[in-house]
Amino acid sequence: MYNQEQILLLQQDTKEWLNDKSPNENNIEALRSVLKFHEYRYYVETNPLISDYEYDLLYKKLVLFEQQNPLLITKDSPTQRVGVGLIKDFPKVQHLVPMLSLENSYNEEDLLDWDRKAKELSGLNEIEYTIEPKFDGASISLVYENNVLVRGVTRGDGETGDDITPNIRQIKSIPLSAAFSNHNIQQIEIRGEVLMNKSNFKKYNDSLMEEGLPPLANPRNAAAGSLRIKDTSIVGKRNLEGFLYHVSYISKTDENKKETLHSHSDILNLLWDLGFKSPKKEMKLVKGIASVINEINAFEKQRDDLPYEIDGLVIKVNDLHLQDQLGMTSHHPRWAIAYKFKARQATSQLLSVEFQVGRTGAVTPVAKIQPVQVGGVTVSSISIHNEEYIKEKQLKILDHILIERSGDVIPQIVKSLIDLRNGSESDIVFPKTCPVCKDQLFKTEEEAVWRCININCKAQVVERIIHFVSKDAMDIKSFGEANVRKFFELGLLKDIPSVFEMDVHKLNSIEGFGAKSIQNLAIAIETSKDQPLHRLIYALGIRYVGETTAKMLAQHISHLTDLESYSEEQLQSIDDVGVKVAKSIFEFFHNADNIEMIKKLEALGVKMESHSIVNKTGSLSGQTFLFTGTLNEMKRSDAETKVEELGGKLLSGVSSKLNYLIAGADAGSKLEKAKKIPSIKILSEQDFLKLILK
């Protein structure tokens, strides 16, 4: 998409702008610009030429002079990304050319059959073909018009499908506008795949289990069921990609002008051209079908190597004239047909069982067996998840197990071999003490893991760090989770005290990091010390303790340590504080290591006082708020301030505590469950201004 000549120069106007430079009327689209370069580079060819602070320093130029200037914002604007909320629903549209199914194949023969019948249907003693992956991820189609993405369908019926668009506009892989004007393009439909990649899948499923949910089988059941959410802002945190590959439908600006793509080939390398990311760099091309073959043997032996899933191969006849000639039935096109890749399963034996500790606390069994072959991976380790998951595939220590590679990332436990069993077999126990700090577990009623809530546990601590320090929570800037990561392997960093104890200066043996970068990180470690309370209380991590949680409890408290003495019953008095939070509260303060750790925390010198515990007054006062949708005239973190500063308060939950739900644009679930609760005035934007004026 960029010759070497436009990336040296957008590189250097990175460079200006990063070096203070400001946007103004006349120079806004050039900054646009060079994000646009920017997220092409990550997100399209993945090999960055910034870091990701320096990508975020140019992006909040970008949206501060939009907020300043809102009338110069544009629709292919990076910051237009953004999440608009929740979606009531996703409304039916039709596709403007039907989405037809693949005829899949899973033999030699298969081929062979197709071939002969394109040969017989365009009259050819060879047919040239492109061979490109079959995607593991949930089908999209996507129209532009005047360059501009104006819609995103799900495949539905085919005939139909869900409206996304809003899902699809935070997936970063997939331009806002692109330059089809340039190649004659009034109007295009663009089929192709949304997916999430093994690395990406991973994290995802290891989110899942901490939570002590069952990860997904593949990574297609993520993409699909992410394109589903209907808060976009979870969706833009997937980290989904988007696959293009096929044009179904043209509008020519130009009538009269010659057609510019001949063949499948010379699409791919247009999309990929204009910043789609198209499988251009998979794609083989090939004459006969004996070369097909050739290249799926090849393919199949290196498929584990590709960074995302794929169950086989597509083949399509390279020329679009003859793709026209060979025409389509009512179930799928002549010119193209998937072949499928074998299952993947195999036995084994399961040998023993270790419990891992995950950064929540979380207790994972995960099953060790005798190491077998599974579509070219040796697999040894299994997870199996909980308690209740063991009972549910009955389980035993030295059971013979079919396993499978579902969706070929994770392998998973079928079933049990139960009619192999000789006697020897004995159930799996579940530890009552923490694996690694021997801490007492702990299960809620309504879940089915067991937890860890000693906060020093090793196995939990360079994820507690890394929430500690984050931006939301103490914010000590230039302690990102790399370098937590680092510090931690270099015994520079033990707990969440010795973030407050580190000797930095014996950093300056470390790669990136001189004199001042330094003095910067010393200085904000220092600073970070007199953060409000509520920081505090949120860095600690406790589980169910949001950033709103947190603020309510520090406005009941006057020392940290005050809440050692709150029962559960005291801590559900307070706004926003249920059931299950205050058993968790009351849980974390009641065990004497973290306890301890507080007390150290505060002899280093972090303040724990709380300057909230007097209530500011206002025309608010005693009043309870609660913000969901889109606000259009400003921002929901300036009226949630507002309301703060008027003697309100903010809850993050619908509840009978709440009096106020000031309902923006695309209110969601949050909405509907107010208006069950009669006590509740529900207000729009415009209300809520009038009531704040007051």
Given for the second form:
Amino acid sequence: MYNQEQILLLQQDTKEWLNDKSPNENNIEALRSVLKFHEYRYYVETNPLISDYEYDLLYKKLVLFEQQNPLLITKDSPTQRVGVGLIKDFPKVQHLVPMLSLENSYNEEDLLDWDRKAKELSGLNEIEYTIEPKFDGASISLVYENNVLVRGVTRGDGETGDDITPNIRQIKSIPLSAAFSNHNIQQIEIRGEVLMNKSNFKKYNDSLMEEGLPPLANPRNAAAGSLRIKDTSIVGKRNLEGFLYHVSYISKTDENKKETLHSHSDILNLLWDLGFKSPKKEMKLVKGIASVINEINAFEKQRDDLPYEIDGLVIKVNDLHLQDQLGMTSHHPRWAIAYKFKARQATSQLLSVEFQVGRTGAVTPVAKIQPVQVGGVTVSSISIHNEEYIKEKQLKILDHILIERSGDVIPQIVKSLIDLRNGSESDIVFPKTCPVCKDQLFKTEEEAVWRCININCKAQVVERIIHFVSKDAMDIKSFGEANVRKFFELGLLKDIPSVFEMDVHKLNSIEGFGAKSIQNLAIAIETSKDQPLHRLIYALGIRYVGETTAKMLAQHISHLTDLESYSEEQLQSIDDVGVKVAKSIFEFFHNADNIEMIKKLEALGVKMESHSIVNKTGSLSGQTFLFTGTLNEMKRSDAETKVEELGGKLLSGVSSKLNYLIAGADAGSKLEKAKKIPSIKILSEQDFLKLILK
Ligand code: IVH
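Other form of same protein, the form predicted together with 2-(butylsulfanyl)adenosine, not the form predicted on its own:
Every chain and every other molecule in the complex is listed next, the one we just looked at coming first.
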């Protein structure tokens, strides 16, 4: 897409724009080109050349200019991906060419058969094939007219699909415009797949579970679901990617000019050169079906190393004339075939349901199933989350079920196989009382889960300790879930602080605990006292506070007890912290038992200071900062991160310790207070930008 010379020029331009260059009518398109270049580097090549912060500065320059000159906004400006708000409905539209399916193959014989037929039909002895991933996402069809993306449509029934253009525009790896006209193309229909990669899927599922919502079974459902969201701004946040691999229709600008696309590999190259994420680099070009079979085996071994899910490979005849000659059935082209990998799905039977009490008191139903192998592991129990989930999946005891284990994600039930019922099935009945402490269970209107609200319920206490010592929290090695349960039963543990009070020497009477393991445990407990603050925050098990939020909180404070004085509003100003999370943190730090516990932990030697690395050589080192009011050019959290990157320290209030107050629009009481302290320098947002760009 960009050659070395262009890259160097664009990078030079980038520097000028990052310095003081200001936009005008004549150079604004150059700024857009710079932004499009960096979007391409980030989203298509995943190899950025500038920091997110620098990109944001350039982007804001464009936004500001376009706000002041609305008539100069272009349809393909990088700013035009911004959501259009709520969509009422997705209108049905007809595809220019029907979207066909692919024939499936599962073994060598199927492929040899397919190759034999293709050779017979074409009269050739050997055919050149391409092999590329079969992306496991949601199929889409895009139309570009005069270089501009005019339509994005779901597959639908193959003939007509839903027009989801506003949502497609949110996917940053799909160009809003591309120079098709340089290739004599006036209108083009392109096919591809929208995906959510494995790591984004995991993050998305974690965030659902943190909110008490059931996770999705696979990234395909996540991608397909995201494309149908009616609030476009949410679609943008899902970090979807678009792979484009097929051209189904072209109308030429000049009918008399000769064809330039002769093969499938030409198409992948063209799409790649025009800025699309095509599987050009993943694609293999080989001669003859024997080589295809060799490549398939090599490909399948790499399946787990890919950043996204694939459910197989697609083998295509490379020559476009030969593709035409082979033609298609009403269902699939004869020039392509899918080779399906071993499914990560399996069927089993739901035998019984157990109810487990978690550390927040949530009672979770867990299905015990007939043990079955899925994607290399034996699954014998599977969480069925809550009553609503059971209703939605129509689950009954003794039902036959389809389960899936996608990537690294815990297995999920895809559906109940209702047609296989024989009348012996029974409803799953939720208990009214806690299966452990027998207290009555409660459920609030806004939640789907039933809870045991007795915070002394043994099950909750044990789960809280298990969470506290776990790998992602305080990481106390050799503690482990089984040991926590054992020590609790023996009365050696009673709550979180007791982890540090435990007399480990009493363990020598327990089988399996020799002097060495006791010593190891004692060392692990002692060293965990120095864990970074974000781990301690996460370990406390505050509802809705996952690892990411814990990190955010730790960055904002210098000592854990600082959180006791934060209001809900102050908490909400922290990235990642919404209304619900802020309320939960606020309540946690206003509960006398929790404050008592924190005091006890500190007295026992647990470190509570923020360990965030201070850059002692940065241009802001030794200086303290506080932001107030609204910033226009950048997000407050980005500005704060920048201060820390440059060695500055953030304070949470105005005091004589403060060096700089950055006052954005509508600054209020903090500004008034700062004015009264002569040593504080008050900066506007522009002054601040100058300071950090120096
Ligand atoms: S080619 C005319 N290539 O798999 C046929 N399809 O199960 C054009 N798919 O409907 C399709 N990866 O949505 C093609 N590399 C790939 C693909 C791919 C995924 C999807 C596509 C198709 C479905 C068939």
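Bear in mind the structure is a predicted one, so any value in this text is a computation, not a measurement. Numbering follows the first chain given and starts at 1. The term rigid core refers to the most C-alpha atoms you can superpose between the two forms while keeping them within 1.5 Å.
Residue displacement note: residue 447 has its CA displaced by at least 2 Å between the two forms (rigid core superposed). Annotation: Cα of residue 242 displaced by less than 2 Å between the two forms, core superposition. Relative to the superposed rigid core, the position of the CA of residue 31 differs between the two forms by less than 2 Å.
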